[in-house]
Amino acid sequence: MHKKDPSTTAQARRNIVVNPPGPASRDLASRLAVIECPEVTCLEDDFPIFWERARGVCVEDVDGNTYLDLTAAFAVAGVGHCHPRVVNAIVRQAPKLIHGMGDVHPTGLKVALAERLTALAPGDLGLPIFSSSGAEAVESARKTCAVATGRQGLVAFTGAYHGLTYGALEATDRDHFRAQFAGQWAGQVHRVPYPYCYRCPLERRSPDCRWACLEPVRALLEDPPDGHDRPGGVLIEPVQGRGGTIVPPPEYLERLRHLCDRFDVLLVFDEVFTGFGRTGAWFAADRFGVVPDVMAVGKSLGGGMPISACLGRPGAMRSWGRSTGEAVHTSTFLGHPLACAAALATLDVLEEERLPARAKTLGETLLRRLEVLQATYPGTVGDVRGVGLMAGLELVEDPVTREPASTLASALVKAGLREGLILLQEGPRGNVIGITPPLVIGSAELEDAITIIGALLDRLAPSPGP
């Protein structure tokens, strides 16, 4: 049984044997360029690397370079890459049954996972609808709002990322994703500002900016646009991930909960990114003390296997009615046996290794170290923020104008590869460095990573001056 405290493991070995991307990565990139839709993978002379294997917090590319992964592969590898418990669960299950008929002839694994999620979820959330991706879980949540309330509209937020399938994409923000498809929707999503304190014009003038943040939501729920009924749901990431690791101000989510209750609207949390320990609690809902009506989860649930779920309060989920043999909403891989087995093992690891609590403690250390970088480079690091092992470093070109420094962020990500770090740009302006390592990262490894980021800033950023 794997019970070793991750903080006591040996420091990850960053080992660059050939300047990345090496010849094997470049060869694969040239081959991919002629056989994949060109819009999918960004292929440049100095990016990307091609992964070969991974374990814990380390990734090895096809050229033999070893990296410290500060992304957890889009926060999927919460328990670490190829955790032995997860691997063993897959190995045990694969010879028995790889695929079943999840909504016709289910498996016991689906039952066990549904029971486990219901026991872990905040409040009375349960009765899951399983699927394969986070976007699908959001689709399920959006449909649940319509079925439960009889109202099609949805409130979503600026900077939101809920996935790129059609229903989720309408709620996702950013013209880059939406522009080519905007004419295909019925206009049922109403956008309001997410509480982005660093870029809020009221932060120095409002005596209580928390109320100001909620005013657009209140106004929309109280007086919907002409021709529209009151929305059936409010969909929000309790902490925005790809939007730039935006943490709402204290009490915001609690007050949003009260607004939804007041206007009889379902509150939906998209916890695809934040769920399963990322924020220092099992769910961000637990961390902020707010129980939504519906919650979408995914990413790290499967320990690397594709599985997601939409959970809800009994009244919302039972509003779907009972299946009479042809489910209104389902998918081919619903309750996939291999993914369910991996998910059950992942939940065991999270619980037995106490990774949510560990993420809380390490996250506090991470923020303190990032604040030191902010103080060291006040003209370049505009803001640092985060909760648990989910942090963002916002880079700016000027501390007064706060003009985004997306070029610097890109350079830092690429320079990080050459130093053995895997980083990602986040935010609609591409100027936020997201830091979401596997929850099993050791304290020495985390310190090593922040030291490297500081050295890269020293090399790439303008001189901080006297």
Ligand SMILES: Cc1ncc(COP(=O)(O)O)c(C=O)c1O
Given for the second form:
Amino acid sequence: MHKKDPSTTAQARRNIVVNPPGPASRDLASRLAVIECPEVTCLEDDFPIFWERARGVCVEDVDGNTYLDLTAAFAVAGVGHCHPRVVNAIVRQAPKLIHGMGDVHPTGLKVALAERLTALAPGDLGLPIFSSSGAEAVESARKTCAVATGRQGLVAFTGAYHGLTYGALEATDRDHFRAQFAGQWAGQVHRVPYPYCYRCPLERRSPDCRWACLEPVRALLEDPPDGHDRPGGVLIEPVQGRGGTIVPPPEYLERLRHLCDRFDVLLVFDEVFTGFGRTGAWFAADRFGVVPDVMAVGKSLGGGMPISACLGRPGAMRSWGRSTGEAVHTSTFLGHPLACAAALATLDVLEEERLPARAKTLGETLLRRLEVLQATYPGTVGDVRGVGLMAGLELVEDPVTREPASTLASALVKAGLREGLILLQEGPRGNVIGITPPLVIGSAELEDAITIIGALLDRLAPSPGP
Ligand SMILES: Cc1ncc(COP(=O)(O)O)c(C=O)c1O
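Since we've got the form predicted on its own here, give me the form predicted together with this ligand too.
Shown next: the complete complex, the earlier chain at its head.
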């Protein structure tokens, strides 16, 4: 049990003292507008706010407004922002050693984190390759498939988000990110549909609908396109995050596992978003009872510090061979001491505060509350779905055509800010409101957030016709 209910320990609650973005945020926005590559930060009259500090579930902006963070800052702050244990680990480590020589003269922290991750990972996954970002962990996973199987091809899914470095981007599926670079790849990624029941033409839960979405994978593995070998890996997010919080139907992943076994192809889970308690278990692999061959993790691993890893089955990871002095795949910050110290503290917090179990219980309440919202606004909330504290509300213009209501979603996120809620739009059309709070969110805070979202829908959603 928790020593304390995190809702009672939250430092601050929603408190808007000046309409956001306030003057200090607007001033910073005008400076940033002329000094940063303009493509990076979207600067509008009513967006964004600039963050000053954060603790637990609460974020304070530079104008003194406080917000409930329903995003965990891209699902990173699983243990909450600036968890005291993580802060202490950083403060203790920083004077000793901030940066080392990760693959040449490593630290004990790298050893300890590798041991800890191996103990926590599903099945016999281990032998990590550390890195700093989620995309890098995906790059390691992609390369591991090629090294272990000798085959370069990869199966990836529609709606996938695996990051924006080249290898990961080839597997990511969104024109917005890819269009300007598409000519630079060798065409080794084969795209198949992600099981997205809400937008599937087959009747939901009809007897054989589930496995129709596996058919393209089977066909591709059995009979690769002309000029291609059988792919070496199938890369999937066990729950799609940025693609719109899409939960595959029961047994889908199990059947995908069987297909990969049958065709001797590595199954890779991108758990960068779903890892470390988010779905109500340590990993989505545990939640769904399916062990992949390779797994990429990142985001919440470091409690806010940038650190990621690729783990795999011993045979796959050992296929890289032994380093003879110049690692074939490494990076300057691999096994970064400060990030490793923060990650070890983060894992302690997750374990001691039993946050994966907490996410499971709270997630069930959250989903029930979202279902009530859907029943109240059937013309606008087309679908609600989630697992653990990873939930989404899909907003539509019309429940029959299911046309994405992107403008409404954007208005809701901005209006949410003015009510003290930080939300993000998800999905290729931005019409899914993602709800992925820190796992330490209190039930009262979660309830408060849902009430506000309801009030915002009430205000912004078109009223039903006569
Ligand atoms: C599933 C998944 N994989 C990979 C990434 C890329 O991580 P990063 O932005 O740290 O490179 C993300 C980021 O959102 C993600 O959600």
